[in-house]
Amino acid sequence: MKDLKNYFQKAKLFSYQSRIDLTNIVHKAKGGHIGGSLSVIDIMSSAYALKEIYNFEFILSKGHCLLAWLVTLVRIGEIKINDLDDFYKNGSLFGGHPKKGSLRSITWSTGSLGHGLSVACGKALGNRNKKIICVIGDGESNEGSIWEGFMFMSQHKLSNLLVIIDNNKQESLDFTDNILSISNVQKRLAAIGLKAKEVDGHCIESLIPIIYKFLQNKYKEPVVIIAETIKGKGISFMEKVPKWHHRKIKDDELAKALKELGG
């Protein structure tokens, strides 16, 4: 396997700066889905650190975490940080969810939960030479269409589709186990013929090798990554606190958050 140390470092730098950027943007916008964006940022940083050597199409099924994607696209130079000055404002290209065509990388509108995986399956079936990475949420997996997508992925052996579950164990304003648990998700996926790997979703050294092998065509069958994450990761007073699903950041909270993030 290629020496990935440089990509580990690159992804860590992406994550570091992206957490600072999205925190500042949520403060300025007076709202945003910061909790889930912080939980998924290491996943996105790991994937996009490899973008310079392997091309792929990215589908963010949990579309409310658009901001994490946008600040990641800042890292690779697709947009500038100043392009996000009007995030969440009337007339902006960037509302709370991905809008198809707003950027080169945003090829599908998502945000109505449960639909992104089906779109990714269709794209993967339509062009088996294309690599598709689809990120879904654990709470989103309460949607029946997610499981229909998994069954389709298994039956049609879509090895060119990598699904990553951001398993932060929260959804909206409560914990997933209190709403509709998807415990033992690895066994559930195995029952429909899908191989699933559980990883620490905040460990770059664990995420990048799996994504790299996928991009290298090393998997001959569909693979699902169950990324164990923490909602609000990196800011202590947000971690595992349901109210930070969507909330504005006060001035004193911003100062504390940036101090913890090193910004």
Second form
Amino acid sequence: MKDLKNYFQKAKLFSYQSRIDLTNIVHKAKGGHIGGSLSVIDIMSSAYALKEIYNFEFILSKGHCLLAWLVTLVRIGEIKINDLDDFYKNGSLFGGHPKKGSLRSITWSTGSLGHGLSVACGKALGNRNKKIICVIGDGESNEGSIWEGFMFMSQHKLSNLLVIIDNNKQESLDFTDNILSISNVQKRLAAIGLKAKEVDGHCIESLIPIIYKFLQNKYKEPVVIIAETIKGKGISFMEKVPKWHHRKIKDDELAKALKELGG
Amino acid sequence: MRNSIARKLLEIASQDEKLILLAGDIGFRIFDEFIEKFPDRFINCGIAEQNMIGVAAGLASEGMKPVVYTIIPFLIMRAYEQIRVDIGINNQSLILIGVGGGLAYDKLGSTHHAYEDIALMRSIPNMNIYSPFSPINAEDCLTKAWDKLNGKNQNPSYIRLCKGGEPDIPETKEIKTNIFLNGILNSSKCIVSTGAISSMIDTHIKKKKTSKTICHIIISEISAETLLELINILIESSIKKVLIIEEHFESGGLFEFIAGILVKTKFRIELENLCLDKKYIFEIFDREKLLENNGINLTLLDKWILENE
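Please supply the corresponding structure for the form predicted in complex with its partner chain (the preceding block corresponds to the form predicted alone).
Once more the chain from above appears, this time first in line as the rest of the complex follows.
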């Protein structure tokens, strides 16, 4: 395998800057899905660090983490950070969820959970030469349609589709295990016929090689990554605290957060 | 209608390799020839309608032309949010074919009846709604839906079928696009209907001596454009009274649609209607009896004709 060290470094830099950016933007916008954005950011950094060498279509099924996607697109130069100055303001191009066509990379409107995986399956089936990466959440996996999608993916051997579960173990009000648990998700997927890889979802060195192999067509079977993540990752007072699913950041909290992020 | 639609799908698929047929484990035997000829373009998505609509939308976004077929409550109601988000909001063009309009699945019970589907589909912007009245007309509706899918706006369509074994109405002629006339427009009243119940009305009218002079207009597309055209025809023909019959609840159906358009014009036509009572139906009877017991009693049609002679 190609030496991926440069991409590791690149993705780490992406994550570092993206965490700072999205914290500032949520503070300024006076709201936003900060917790999930911080859990998914290393997944996005890993995928997009490889974008310069391999093309793929990205479907963010857990659409409420749009902000993480936008700051990642800043990293690859698709937009400028200033383009997000009016994020969530009246008349902005960007609201709380992805809007198809708002950017070149945003090809599907999502927001209601449990839709993106089925659509990604349709895309993968309709164009076997295309690579599709679909990110879903563990909370989103409460939706029955996610499991319909997984069954379809397995049945039709959609090896050009990579599904990454941002398994941050929290939903809006509580921990997933206290609501509708997806514990042993690897076994659940295995029972459907999908071999899922469990990785630390904040470990760039673990994520990139799998995404790289997928983009290189090395997998002959459908691939699912269970990315074990922490909601609010990187800001201690947000980590694993349900109230940070969607919340304003106060001025004193911002200073504390940026200090922790090294911003 | 099922068989004629299956025949037409086969014909279109032979001409356009982008057509891909998705079914929700429904369509026993009717797609045998399609599957034999185009095994790679038939996907039985299983009993997973939400996923089926999402997959269809994804296929459409990759340039395929999906046609999705299953029983109406599972197609329209089970997967309604997928239709809204993945077809509506994401602006994908495909064709939804629902079987079992109204009380077609009479004895299968209330879970299989469909009297809310037109209202639901009217709420999806850009969705064309076809409600064919005969096997030949069903083929025509599919052709029109296919043309729209391939047209400039590439709009999606919903085709509401009855089931199987419906007769054709041979004397009917298309006087305007999607508006069919049975009889002559020479009286001050007429009946307007849509869908498979139209042939029952036709048979009923022909049996009754009193009804010989009544004219019957059948609408095969539920759209503002078609209904505005209908109102123009009614006005031009000096029709003063109209009885609208539909195998659907009043809410969001043909009657309300026509009335809504009419009140925005300066013209006044007296509208009455026969539709299904707004309640779930639990009795086990065949379709005709269920219609009679639940709001569409055709003796009321005779009464209306007599009262308005």
